[in-house]
Amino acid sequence: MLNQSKPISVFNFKPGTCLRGKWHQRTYYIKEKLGTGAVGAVYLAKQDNDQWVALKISDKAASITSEINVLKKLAKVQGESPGPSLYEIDDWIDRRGECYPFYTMEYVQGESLDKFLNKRGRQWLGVLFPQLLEELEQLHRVGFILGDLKIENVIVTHRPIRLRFIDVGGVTLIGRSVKEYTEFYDRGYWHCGNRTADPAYDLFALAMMALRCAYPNQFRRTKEPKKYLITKLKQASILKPYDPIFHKALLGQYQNSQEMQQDFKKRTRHLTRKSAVPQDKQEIDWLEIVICISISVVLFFLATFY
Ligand SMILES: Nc1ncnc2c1ncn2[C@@H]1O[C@H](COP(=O)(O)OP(=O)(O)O)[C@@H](O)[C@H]1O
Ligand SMILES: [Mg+2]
C-alpha cells in the first residue's frame, strides 16, 4: 500500500485533555502532540504513575492492530529489542459513544536525523547510520523488513546519542509484498527492484534516507529512473565520503545489513586515519612557528648584547 502520507485529523487532542482507557480504566495526561502520519497521531502523554509515554491512537483499528503485533515480536527479539517498547493496549470512547483503539509505548526523545546533521555535521552519518543498521539486522533476522523506512519514521536520541526507528507499521514478512512504503523511499518506484520484502529493500531505503537529507525538498523520477538516482547521489556533496556504499545500496548489491554496517566502519575507519594527518601536520607548523620565534628572540638578544 502506498503510504501517501496525509496527516489524518480525527484526533486533535488539546495539551492538558484526560483520556481514560475503557478496558484497563488508566488515565492519560496529554502533554503534547509529537506528530502525525498515515496512519494515526502521537501524543505525548504522563501516566496516572507519571511515567511518560508516547500514545498512539487511531480510527484505523487494522492497521492499529498490525502494529501492536510487530510490537509484541519485537519484544521477544533477545538483547536490546529493536523499535520502541510496548506498553499498554487499550480504547478509547468519545463523547458520541465512538470507540478508537490506542496503545501506549516508550517515549523515544531526540530531533529529526536532518536537523541533527544540520546541526552536528554530516561525519555523524558514519556513526548513526550502522546503529540503525544493526536494529535492522536484529529485524532481518527474526524474518522480517522495516517496509517503510524514511525520515518521518526514524529519530535521533540524545543520551546517548543513536539513530532509531519509531513506526512498525510497514513491517513485512520477508517475501511478501511490502505493505506499506512511501514513493521517495520505494526501490519500485526508482525501477531498482520490486516490492516483494528482502533486506535489500530497507537497505535501498537507507540510501534514500540520505539522499533526503542531501535534498531537503526531495526530488522526483525522470525517464530513466535509475540513472537519475545514482546521478543525484554523485552531486550530493554531503554524502560524498559514503558515495560507494550508498551506491551499493542503491544497486541492491547487499545482501543482508551486516555488510553495508562493515563497509561503514571501514570507511570511517579510513576517514578517521587520513583526518588524523592534517592533525600532525598542523603539530608540526606549530613546531616550526615555535622553533622560528625562539631562534629570532635569541638572534635579537645576541644582536642587542654584542
Ligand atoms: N515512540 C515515539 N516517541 C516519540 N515520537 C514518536 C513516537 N512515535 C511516533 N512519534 C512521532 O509521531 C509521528 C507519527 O508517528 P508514526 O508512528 O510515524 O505515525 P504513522 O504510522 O501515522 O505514520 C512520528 O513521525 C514521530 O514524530
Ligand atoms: Mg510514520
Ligand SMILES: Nc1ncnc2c1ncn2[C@@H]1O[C@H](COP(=O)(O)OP(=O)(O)O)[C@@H](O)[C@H]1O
Given for the second form:
Amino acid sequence: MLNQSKPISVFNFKPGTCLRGKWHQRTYYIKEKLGTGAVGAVYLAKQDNDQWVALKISDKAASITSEINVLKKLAKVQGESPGPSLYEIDDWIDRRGECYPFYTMEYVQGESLDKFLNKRGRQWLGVLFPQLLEELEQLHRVGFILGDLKIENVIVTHRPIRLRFIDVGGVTLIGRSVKEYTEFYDRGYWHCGNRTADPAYDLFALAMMALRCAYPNQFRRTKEPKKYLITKLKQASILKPYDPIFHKALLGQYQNSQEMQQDFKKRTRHLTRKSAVPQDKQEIDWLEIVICISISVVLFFLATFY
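If the one shown is the form predicted in complex with the named molecule, what is the structure of the form predicted alone?
For this one, just the chain is written down, with no partner chains and no other molecules.
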C-alpha cells in the first residue's frame, strides 16, 4: 500500500505532463499510468525521440536503486534478457525543488494472461508457462528470485506470443527475506514454506497463477491451508492436464525452474501424442474418401468417353 503522505504529484501525473531529466535533459511526455506499487508508480511515456517507454518514478531512492541494479544484472545475461530492458536513469525536480529518482525501461506491449487464456484457451498454459520458466531460470542463475510473481506482473506479448514478467519491484537476492509479496501467491500465507528467497518460492507463485486463472474470484485460506490448496487444484478441471506439475510446485518439490520446465515439456509431448492419434486417423480417412471419389470420377468420364 502507498503511504498517503507521499506528494500527490509523484503518483498522479496527468496525461500530457512533461518531465525533464535533471542530468540527461531528456524530455518525457506522460500518456497514462500503468500501475502503482509499494516502491513507486509506472507510467507509459513518449520520449523526445518518439520512442514509447515505461517510466518508473519513486521517492524511495534505495528501493529504486535496487531495482536498477537488478535490471543491469539481467542485461548481462547471455542470450535474450529476461524482463524489460533498462534504458535510462535520471532524477526529476518538481516545482518545490524536491528530487525524485526515476528510470525508463522497455515498454512491453501485450495483454494480461487471464484475458489471453479466455480468448485462446487454457491449453496455452502448456506453452506460456515453460517460456516464463526460462526467464525465471536466467534470473535465478544470477542470484535473484522474482518474488512478487503474480498475474498483474506478467504480460503476454504478440509477434511472437510469449509470456514475460514486466515488474522487478519484488526481486530479492536468494537467501534474503522476500521484500515484496502478494498474499494469494505467497507460500508463507498458505503455510507451504517460509519467506526466504529461493527458486521454489517463484515456482509456488507460478502454480498459484494457474489457480488464479482457474478461479478468477480467488479464494481464501482455511484452517488447513495446504490441504485446501491441493483440493482446489484437483477440482480445477481446466488444470487437469498439468495437475501433477502444479501439485509438486505447491509442495516445494522442485529444486529449480529447469526441473519444472522439463516436466512441462514431457507432459506436453505426451498430450500431443495422445491427441494426435485420432486426428491423424481422421485425416487419413478423409484422404481415402477424396482419393476414392477422384478415381470414381475419372473412371466415369473414361467409361463415358470410350
